[in-house]
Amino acid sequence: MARTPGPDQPVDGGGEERPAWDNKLQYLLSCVGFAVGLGNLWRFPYLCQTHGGGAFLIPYIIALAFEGIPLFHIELAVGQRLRRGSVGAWTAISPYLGGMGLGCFTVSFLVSLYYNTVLTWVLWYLLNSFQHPLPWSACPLDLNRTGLVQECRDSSPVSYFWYRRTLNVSADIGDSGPVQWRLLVCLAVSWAVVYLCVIRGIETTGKAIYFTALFPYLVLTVFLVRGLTLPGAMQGLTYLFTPDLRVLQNPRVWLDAATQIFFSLSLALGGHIAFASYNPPRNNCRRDAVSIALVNSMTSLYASIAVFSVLGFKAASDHGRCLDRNILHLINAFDLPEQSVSRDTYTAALARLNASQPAQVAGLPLEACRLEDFLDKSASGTGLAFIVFTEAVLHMPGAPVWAVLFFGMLFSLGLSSMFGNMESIITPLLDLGVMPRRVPKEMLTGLACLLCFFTATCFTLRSGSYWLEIFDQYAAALNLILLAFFEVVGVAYVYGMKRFCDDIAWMTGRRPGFYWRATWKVVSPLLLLTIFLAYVALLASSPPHYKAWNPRYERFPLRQEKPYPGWVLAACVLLSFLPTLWVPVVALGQLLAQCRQKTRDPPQDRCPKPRGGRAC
């Protein structure tokens, strides 16, 4: 294992003096902006809601105590005190264990590419939200201008918008289509703005942070003060938090609840070591690591209370115009006075009816209106965002006003989460001398965000919203699970608990308690290799596929599963297991480069001779 400084040595932060944060506050911003993404605002309250409401809270709490903040707080500690991105804190640890810190640089760069691609959508809706009224409101005229374009009538304004006017995605994952240049252009601004914002390091994004990481609780609390006036509100916060215990024995829900944690946290990625590299060594990484997963996990569930807020309103709207069509039948096929049927008194007309005619009744094309069923349909990811609460904007008073605010909302999370990962990226390179040192970092930064831009071009195609769901689900997920058992594993049997703990100590003053070494030693990595296996388990039950938007699809506009091709499932088998696999080549190749020192090396004596002297 190569040597790594002691409690009371000093620690080489490679080669120069190291830049460090302006404040504290400026460090815990950039945490709190990384680990607080997208996913807190779309994944979390669709888990919530699917996963017995309340209940679900049982299993997240749990993992965020066993599996969060033990693994934040070694990744924490680790940057800290040995002052390197993730390349060179795991070398300096083992040379065998460089292959984590490579790992951890890889994945970083997939989730850069897709997950900015991301903002390029949120910044295409952004620029279109300043019209009124909103391009997705109602369905434009066909090429005849003689009606309505057949697939958006087909289908709903919103999806037409999302799916034709904004992916103008393919029906087969095989079609790719050329470039759609309206998204290029907005990729290309995207980047961009992460260039400019992370040009010189934290310099600059310390100083962009207090913006991106603060602007979104402050758009949440107005959409929640908002969303609270709204009726309909109360209605989906209870169906959000009602506890339904039964959904405790679903295996699932605890693998969800663990993945929420992981992912939700930016574990594994390499972003906090980086940024707790520019610490003072002497700082309690102990008490950021717990506040910041706390604040991470509060933020969560206030933005699932201001989006559920929203979509119960769009519930009860959905709900009050279902109930307005059956009352329209009623009223035209029995003759009934107009407004003597009210959305109040539909269900006793409707029993009066159906008791003194009910042939007649039968024969009327009625829905069936509950408002449990609206609140059911909810969705996450780009689904949330770009359909369900697009269309819930809609029918706010305002709505173009309500959509800058959201989109920009959006935007602003996914830039600050963009830090942490241009950081996983641009740090290691610069501690292990890619470039050199005559090279400015600008120019170096500047070749990393030029070198994402167009390997994401990729996803401008007509099929690349089906190739970015591959990256989400394969390229990021197994990676991180098994490199954050590396990482723990690492630290406590290869790197030694009592010198991790002594390090620990001598940073913050405190040796670490018995709950920090059970979970680091045990709890953690049990937990972590269940999840591996579970996730594996998971994957395995039900073939891979995708779901196609297909205009001729018989079913539509219901989405055709597919499944995907053999050429698209040795990507998927790729990205899974690629970046990991630096694990054991670099181990390997460490391996063999001492072996191949020690034969190029002649043996020594055992008694050298001494000078003037005979051998023993």
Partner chain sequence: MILRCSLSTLTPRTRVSLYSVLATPWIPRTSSSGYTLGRSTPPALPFLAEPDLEKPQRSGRSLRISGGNRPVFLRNLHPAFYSTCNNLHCTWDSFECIGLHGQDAENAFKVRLSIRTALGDKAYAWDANEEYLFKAMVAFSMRKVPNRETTEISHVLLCNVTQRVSFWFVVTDPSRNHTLPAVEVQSAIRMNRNRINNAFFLNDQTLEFLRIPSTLAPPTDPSVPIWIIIFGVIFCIVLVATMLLIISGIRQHRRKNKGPSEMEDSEDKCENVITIENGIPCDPLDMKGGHINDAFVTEDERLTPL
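Please supply the coordinates for the form predicted together with the partner chain, as a counterpart to the form predicted alone shown previously.
For this one, just the chain is written down, with no partner chains and no other molecules.
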């Protein structure tokens, strides 16, 4: 591939021809697929709902403009310019920063472990959706067939199916229990699908991404149309999107917006660097960065409209059923004819009966049914997907179809994100030349997937879901923020803003303007540092605890809050800091190596100065 050499053009990674995207669309879809993941569906709507509805968009857009897009542009530019994966790229920028690539690599490995476990759960639900009635619609019978299983009766069929039939969760994180074979086989299939798609790197993911990136949009549209036609959808939408500007005074809201945009774009994992490294060198990465970030945010909004309309429907139908239960109590107790009290006349009838026979009415187990209470029930993460949404789907006509569509969408959303994760693991391995040249790429990817599969079996234990929460909270969050901070500082100050601007000018044809330089030099690093400190403060403010599903808890079905045992806390701390430790370790190692070399050849005495940055 003929290339006009640019300034300081480094040797291409490994020297052999680098794979390339078949066309620009594949690259864009891969980046979009990597960025758009499960979080767009189940985290953003929850944040909107709990942080003042439409008002949440204000901090979100501000974070997007000052943190999301600048960081994203840096990643794409670095990858495209240096044409290597994260490890090679950061080593090329400065040998002292080589640890960053290793840190990104480690975090990607940890993230892909638990991310694919979530996909395993999604796959399990998908496999169980091909039947009518759906298995989570009714409680199973107990052993002597006289009643329903008690755990299910006390909670709900949907919760029972999730906690017992899927996870078979233990009551304590220390109680690991045996490996759940059902989850194990689903995990195997999950990793097999991932392997099938990344087997030859971007050659195969580029083909698979056409489906996995576009299918979720199709399904979201279908759900949107279906959701908007369901009763109660409009109430849900208006209630959940109504802005409440007072939330802007709460710093937690700003922190959540910043972290959401950060994790939503999948920054600092090294995946975007890997994807961009397969680009032709002269590609307008600035336009790509802005457009992909905007597509990601638009997708979040689109998804939340679909989700809210379904949640509104669910709240309305739950409210109706609550009223029906109360009406049934009244009718049975007072022997009123059937259907003599309707949902509309319920309040009047209750008042009348209460006036005439208050003692008897007081003895009835009537619930308070307010629509706002049902609308306020919020859930995020796995709770939204596996409990709230599955219950909502039960009440739609043609439930299995909707369940299949929903879980199929979740699976392809997660799969396209997994491609990015695996690329950020495999590309550095290929660049570093870990395996001898004669070993085909298929074997490398196979070994990587196999290793990840075996390590991820720990999440199929009975306490697996508790560990997954730990990984999600501690392994990913803090490390990524720190690594992103080092990224920005590394590029702006170590690599040099002038050099970087020159490179971008060579690649895109235009120097970055003031907005870019200001955000890279000042705004983004400050913002990231603030977020990191705020996050640490938040984590430290309360002793870490988790919510256990314990059928013997006296307030079951509420989840029991338990503190982490000491050894788990130690694991949390390790997870939080080990990946980032690569940075100082490698920097120190490089320093020692350089100084040793300096003492060995005194005339060439130079500890190389870090390439400095004058402002462009």
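What you see is a predicted model, and the numbers here were worked out from it, not measured in a lab. Numbering follows the first chain given and starts at 1.
Student: P281 and R18: do they belong to one rigid part between the two forms?
Tutor: Two-body split between the two forms; P281 with R18, same side.
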